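Form predicted alone, single chain, as structure tokens, below.
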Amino acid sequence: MQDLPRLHADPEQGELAAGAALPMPPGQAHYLGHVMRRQAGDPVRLFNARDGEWRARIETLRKDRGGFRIEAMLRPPAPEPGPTLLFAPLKRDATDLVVRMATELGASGLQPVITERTNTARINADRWRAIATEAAEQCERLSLPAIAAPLHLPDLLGGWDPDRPLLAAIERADAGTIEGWRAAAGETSPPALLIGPEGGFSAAELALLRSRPGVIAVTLGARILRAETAALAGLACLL
């Protein structure tokens, strides 16, 4: 069963149930005739957050179309609770490693954040979307990260909810580490990690940031990290 396909299904397209039918995007069907070398009367498995994982197989199979028979459910829907990771976009390539891994590692949502040293404002939810979609089939998670409009820092943290932690990573800060918080805190709620752009947080963005209720300031050590580093290592921490 693992060596078998794992695509995920938008909701849009239709319910994953027994004998339902179900239409195939043309990137699947690309992916599956062209890449994978299958064809129709092949098995694969088909999942979302809604409707859980499925076994399916190919009905029909084209170019650039195609279509899908549910057959039996594999696993059932369930919650995958996880932080929210709030981050300063870096060149493309890093934050493509950002938005890949921080699917992995079971975020539950990506909150660009703009700073006053962020290198670009530039977000390509559309490919974000396509990155988290691939790394969620590879790593067996129902779910896909929400991926949010971008804002800027003071924006977020004014609407920010004080009973909800915000942990902000601050290099060479005087903090505790996020085990240390983890420990003290017990059960809650999955936190937000906010990582701050290479160059890191202004010295007004960081007093901002410490007056903030709900914001608590970690370090993740003694090392000055790269940004994507540091959003994978806080990341990490948090599972």
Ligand code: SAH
The other form holds:
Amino acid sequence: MQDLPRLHADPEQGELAAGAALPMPPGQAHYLGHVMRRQAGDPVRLFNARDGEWRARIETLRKDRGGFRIEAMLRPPAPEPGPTLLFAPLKRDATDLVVRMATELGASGLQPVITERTNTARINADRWRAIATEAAEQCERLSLPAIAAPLHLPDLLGGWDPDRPLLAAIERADAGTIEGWRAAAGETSPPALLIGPEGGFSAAELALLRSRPGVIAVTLGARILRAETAALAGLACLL
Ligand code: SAH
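Let's compare: the form predicted alone is above, so bring in the form predicted in complex with the named molecule.
Everything in the complex follows now, all chains and molecules, and the chain you saw is the first one.
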């Protein structure tokens, strides 16, 4: 089964259910036909968070369109709780890397945060979604991380539920580790992890973070990591 192409089925395209027909989006038709050299009759796996994972067959495949026929369930839907990654968008390649690896590492949500030193206030949500979808297909998740609209740091903190742990990664601070927080906190709702921009948080932002209830400053060690490395290291600690 592992060698079958595994594709995310947009729930809006229809239900994954035994015997159902599902249209094939042009991107998947191109991928299956041109990249994977598959043809009508070949088996695939289709999944989404709502319906689980299913074995299906390519029913028709022409140039940039086609259809699937759903056969049998391989895996029922199940919740996939995971941390939310809050991060200041970086340059394009670094952001792509963070989106892909955060998806692999189980993040359930991606929240872009605009800080004083953030490089770009704009994000390309379609690009993020495409990268996250590809990563979910590869790593065998059922769900895609939710991609939120960018928020300015003060607005994010202002609206934060103080009962939801927000771990703020702060370099050169006298802060505890993520493991230490976890041991002390016991069972909590999945935490959020906040990573600052390449230039770090400003003094005013650090003061704001420290003043908010529910914000827990954490260290990722003595070395100063690039923002993308910090995001991956922090998520790996939360695995
Ligand atoms: N330019 C800054 C470093 C910014 S690192 C400087 O030289 O001081 C980018 C982000 O990664 C930081 O805002 C922080 O969230 C995170 N980070 C990097 N290294 C870290 C560490 N050792 N501990 C905790 N957070 C770290």
